[in-house]
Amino acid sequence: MIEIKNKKDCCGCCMCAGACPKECIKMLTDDEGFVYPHIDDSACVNCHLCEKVCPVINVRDDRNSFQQQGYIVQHRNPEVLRESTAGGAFTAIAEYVIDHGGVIFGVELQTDLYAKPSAAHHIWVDNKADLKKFRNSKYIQSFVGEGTPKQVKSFLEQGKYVCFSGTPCQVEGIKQYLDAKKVDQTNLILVDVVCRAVPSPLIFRKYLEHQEKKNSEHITSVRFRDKHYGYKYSTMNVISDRNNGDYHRGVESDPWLRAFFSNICDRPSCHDCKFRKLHRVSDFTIWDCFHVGRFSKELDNDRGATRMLVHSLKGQQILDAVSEELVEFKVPVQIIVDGAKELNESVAPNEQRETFFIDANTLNGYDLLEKYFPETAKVKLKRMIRMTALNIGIYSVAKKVFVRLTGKY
């Protein structure tokens, strides 16, 4: 029987609930907004499957005989590139799978942004038109649910191609689940997205409350990584019943981005992540490439690019097959991972994290974020500097100087 004594030891992947033959494990939300397994002891038969599928208990070393490869890629379709967080690499992989009669599992942002346990959840699609649901980052922990691993297993047993994408812990979780269930994984393609951390869905709902009260409007949708001002200054885009989508704020001034990047609302396991490593269980690892100019002058510098690690022969064969859809450059692995701390290092928790969540359970969203992330004169000045640099056309140069001086991207 799985038992969570320390919350750092659960990543919320839901594989234990999906594996339980008696369905006696339920994923319930704690007071921080994160899901954890709760077991009905009276129904448990001590089969230990929940322990066998847990990726945290069974941390893997996934080095294999394949020579890991590194690439910088950018999708040739401008619409795909515009809608994607980075360079549109995942779309090319997903379209390959669909062309072979397969299905894609990814994260969709629900229409109901206040949905519990999370506005972001895993779904599957089998047509190219629906791939747009997976584009753009979702800066909240997605809810996999106990049904998703069962669906992946079912499709594989039908002989279908299946592409599963998610955070490294979710991807390693589905791999562990399928191994424990002894499922043939010949047609399985795994894509993990390099993850800084997963913030709380509860705090995201508080953010919605804050924005709606502050601006007297009803929020209908959001984009966490909008390219309105270009890829190098991606912003939080809030669409409401009144603003026609005309809200674009960056990490220096948007309360949600400020909370996320301050590490004040992350899942506890993210501060001691077991899945930050160079060699991974997936076929592909993908993440941002803001400094694409270091690798290629041919790629559009401000429309988005994807850094990619290929971990398997299967992954390499798929990348070769979709090469006509992508502009790609091979880059030595040791160079492509240089400076990518999020690949190997966990973020440290904010010193105010504990008191922040105590307040989150007593204050409304407006009061909470005004207390911790008020729009001070300093915040306004930072935004003014960024916007001025954009308007006079020196933002890219200024950011390049900033990166060289600070080592931050």
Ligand SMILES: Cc1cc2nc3c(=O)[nH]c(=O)nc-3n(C[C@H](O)[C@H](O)[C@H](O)COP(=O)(O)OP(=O)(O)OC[C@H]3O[C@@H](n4cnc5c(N)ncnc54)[C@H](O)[C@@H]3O)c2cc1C
Contents of the next structure:
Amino acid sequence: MIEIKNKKDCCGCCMCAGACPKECIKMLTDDEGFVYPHIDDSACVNCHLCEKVCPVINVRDDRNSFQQQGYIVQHRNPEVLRESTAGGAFTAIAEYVIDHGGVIFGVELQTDLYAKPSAAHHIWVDNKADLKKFRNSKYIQSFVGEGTPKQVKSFLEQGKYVCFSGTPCQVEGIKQYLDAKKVDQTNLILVDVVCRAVPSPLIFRKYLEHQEKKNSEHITSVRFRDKHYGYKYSTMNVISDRNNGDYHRGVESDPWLRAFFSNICDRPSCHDCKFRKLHRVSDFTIWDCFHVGRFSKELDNDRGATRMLVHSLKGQQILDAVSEELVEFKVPVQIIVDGAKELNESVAPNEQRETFFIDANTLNGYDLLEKYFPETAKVKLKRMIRMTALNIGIYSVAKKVFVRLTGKY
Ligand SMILES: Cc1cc2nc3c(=O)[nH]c(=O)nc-3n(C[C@H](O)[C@H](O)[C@H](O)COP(=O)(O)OP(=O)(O)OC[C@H]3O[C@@H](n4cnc5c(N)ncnc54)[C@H](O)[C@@H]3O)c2cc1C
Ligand code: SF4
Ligand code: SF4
Ligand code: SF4
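Having displayed the form predicted alone, please output the structure of the form predicted in complex with the named molecule.
Full assembly next; the chain just shown is listed first.
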């Protein structure tokens, strides 16, 4: 049976809990807010299925005979583009599957933002209107749940098309689960994102507490990557009962984005991620393209573009079929992956990570985030510089110069 000796060795994908024939594995939350499997030894029959489905134990090499292809794409529908994180590639793939009577598994943000184990969870939908729920990255670990792999299996056994999207570990997990259960995967389409890391759902609840206390408001929803100021200055958008959705702060000043990008509250497995690689089990890998101007003037409109790797013939056929929905450019693989560090390299944990989580268990959200991410004069200055550049219409140019000088996007 599965035994987690080091937390780095579990990405929390829930596949073991879904696979166990005795249903004796429960996913329980630790004091950092991440889920791990807990086994009722008395019910275990030592069938080893939990080990067989675990993507961390069974690291795969999924090179196949298909010659990988690289694309940069942008959805033609302005509403889809506005709501998506980058260029809306995911929606185009998902719409194809729905047109063929299929179902889509993706990540929704719950109405109850304080929901446990996480405000983000995997659900499935079977109509285009509901795809809206999946658009926009939720920068928080999604709870897959033990029911999700069973549902994927059931739909495939009914002969339906199934598109499953998620982080690379979740996608490898579902593949491992379906292989172990010997399910025919002809109708399965897998989409993974390039994944920096997933932050703790506990710390997200602390962020909500911080915002609510600081601004005396009740938060009703958030968008982690809003394009209010354009794609190149994506912001956290907080919607409350008092602000008409008028909170837009970027990585320099929003406490959640600052916490995420300082690697202070990521899942331990993300710092030694086994799923960072060029060749993947998925049909598509999608991620941001901030420097789209290098490849296409047509797409350089600050509305967002997705970089995409197609890993299979099935993926290529789907992309060809949806090409009318997308403006797309083919780019050699070696060029498209240039600068995509998160594709291959794990981020190092912040050296304050341990004390941060100790404090998180004793301080309320307001005190915690004021301690680690206060709005200092330097933070205010950085925000002022960005806002001034935006207001006088030189943000894009200034960002290009910044990228050229620092090599950072
Ligand atoms: C946790 C996380 C970390 C990421 N890190 C990077 C990065 O370091 N560099 C980079 O270039 N891109 C990263 N991305 C990918 C990027 O944010 C966009 O998802 C990608 O560019 C696709 O955009 P899109 O407009 O085509 O699709 P969108 O319409 O934005 O589609 C979003 C897709 O992501 C899925 N999704 C949303 N939230 C989660 C979640 N919490 N867990 C699993 N799946 C989720 C949805 O189900 C949907 O399939 C990350 C995404 C996530 C979720
Ligand atoms: S060995 Fe089998 S019965 Fe025991 S926990 Fe794992 S899957 Fe369940
Ligand atoms: S299957 Fe997933 S949840 Fe279970 S031990 Fe492996 S990584 Fe962790
Ligand atoms: S960084 Fe790796 S381990 Fe962490 S969520 Fe992403 S794919 Fe999973």
